[in-house]
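Here's a solo chain for you in structure tokens, the form predicted alone.
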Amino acid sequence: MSHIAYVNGRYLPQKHAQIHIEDRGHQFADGVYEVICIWHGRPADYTAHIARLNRSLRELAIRPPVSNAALAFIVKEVVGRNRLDKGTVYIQINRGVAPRAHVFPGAAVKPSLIVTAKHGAGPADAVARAGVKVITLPDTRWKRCDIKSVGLLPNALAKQAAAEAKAYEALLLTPEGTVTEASVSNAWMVTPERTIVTHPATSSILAGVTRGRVLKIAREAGYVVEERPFTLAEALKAKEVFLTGTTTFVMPVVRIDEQPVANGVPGTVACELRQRYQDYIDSLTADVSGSAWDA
């Protein structure tokens, strides 16, 4: 069955989907996006994803092309038409189609809306059981990482460098050696005292929706959690390091560059948080009221 996409009012096979050549998302990366995990046909943290999408739109002064209720209908329709059980939904909103000029077009230009689906969510459990290697790279992204913009070339370059190094991810570093986040995920460490640390939600990082969920899970489990910057030097001395993200869940890191993290095996905190997050998304099947789609 062909994958079905929604593009500006039409549902059609992805291979037939088209965007205008002068869409500003194509020419200026003038747009924002969200990726939502679908688990047993239901979205994980849909409300938080749509809140972040709307915030990104406000920060870039892009009008929402449809209401929240209409967007939820479209996303559910894309999930249904693709028979998506476990996977992801991708939402992209661009400023719209206008003759190429750096200045924003007038209010008559309607933003573009694209929704697609992809089967398969999260890395294999075997990957998490083994843990992953990451490399370190300078953080060369723009200074508004809190906006989920489609301008992702620095992220793509970092992810490619990690792939070439046979690593899972790249930790991004400021000139002072602070870990901001990774190319497509948030970064965490566990101190020798078992305090969980992650970078605060500033303009230097994209505050992940999964990050927010894991913060809540960790605090409910009784862990001490600090949202503060930490350095690469601290991470190399940490008891554990792990990553979180929509398509990562909770992923233990066992090696940074060529140095093992602690004893070089997944830590108990990361493994527990991964299981608790798995329990959370498994619980989504119990929502028969439809509230999982509220925003």
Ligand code: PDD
The other form holds:
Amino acid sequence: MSHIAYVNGRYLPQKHAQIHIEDRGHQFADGVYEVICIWHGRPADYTAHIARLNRSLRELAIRPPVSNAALAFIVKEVVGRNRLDKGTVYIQINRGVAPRAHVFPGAAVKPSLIVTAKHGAGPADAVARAGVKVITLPDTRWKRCDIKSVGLLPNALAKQAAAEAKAYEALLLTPEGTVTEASVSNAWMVTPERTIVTHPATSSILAGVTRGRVLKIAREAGYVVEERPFTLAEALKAKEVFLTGTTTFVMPVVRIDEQPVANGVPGTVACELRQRYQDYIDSLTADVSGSAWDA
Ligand code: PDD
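Provide the structure of the form predicted in complex with this ligand, given the form predicted alone shown above.
Up next: the whole complex, starting with the chain shown before.
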């Protein structure tokens, strides 16, 4: 089936959808994005994604090109036109098209809006059941990782290094040995006392929407949860390590570099949270009111 993309006011077959060579997203990575999981045609945590998108835009002083209501209409339309049952929607907003100059263009330049769809959501069950290996790398990114910028070269390099090492992800480390997050997901550990720990939502990480959802789920399930930095040394001694993200869901980590995590099999906490996250996205289907799209 050919994919339909939305580009600045038009829905087009993806192969005919184009951006201008002087698009600032292309020339300066001067834009922000969101990836939203669609499960049985419904978005997971749509409101939180749109809130983060608007925050990223504010931080970079990019004007939203359309209202939240218009954006919800467009995203819904892209989901419908692509007959997306389980998949992801990608939204990019960048500062628009202008002759190349570092300084921002004038107010007459309208930001660009692109929405695309991809079939397939979440990792294969077998992968999550077995747990995954991760590698560790220095976190070489800029100091505003809280902004979901399209400037993803360090993330892409880290993910490629993980793939070359036959690993699922790369944990990113500060010079002091703190685990900030991973290349496309947030990182968590479970202490020997069964406290769940994840890095606080500072400018050193992206405050993942899945991270927010899993924090809520974990607290509701009665776990003690701490948002504090943790080191690689702690993670290597942890009872469990796991990852969360829109494309990762909740993923148990069973090996860090060449060392097994605990006894090298997925832990009970990660498996329970994974199931509870699955229950959350399954519950979206029951929401017939359409409120899943409110932002
Ligand atoms: N990335 N950290 C980073 C660096 C990320 O790129 C992502 C997600 C996350 C998890 O955030 P969320 O739970 O909101 O998906 C954490 C998306 C999926 C991507 O770039 O494709």
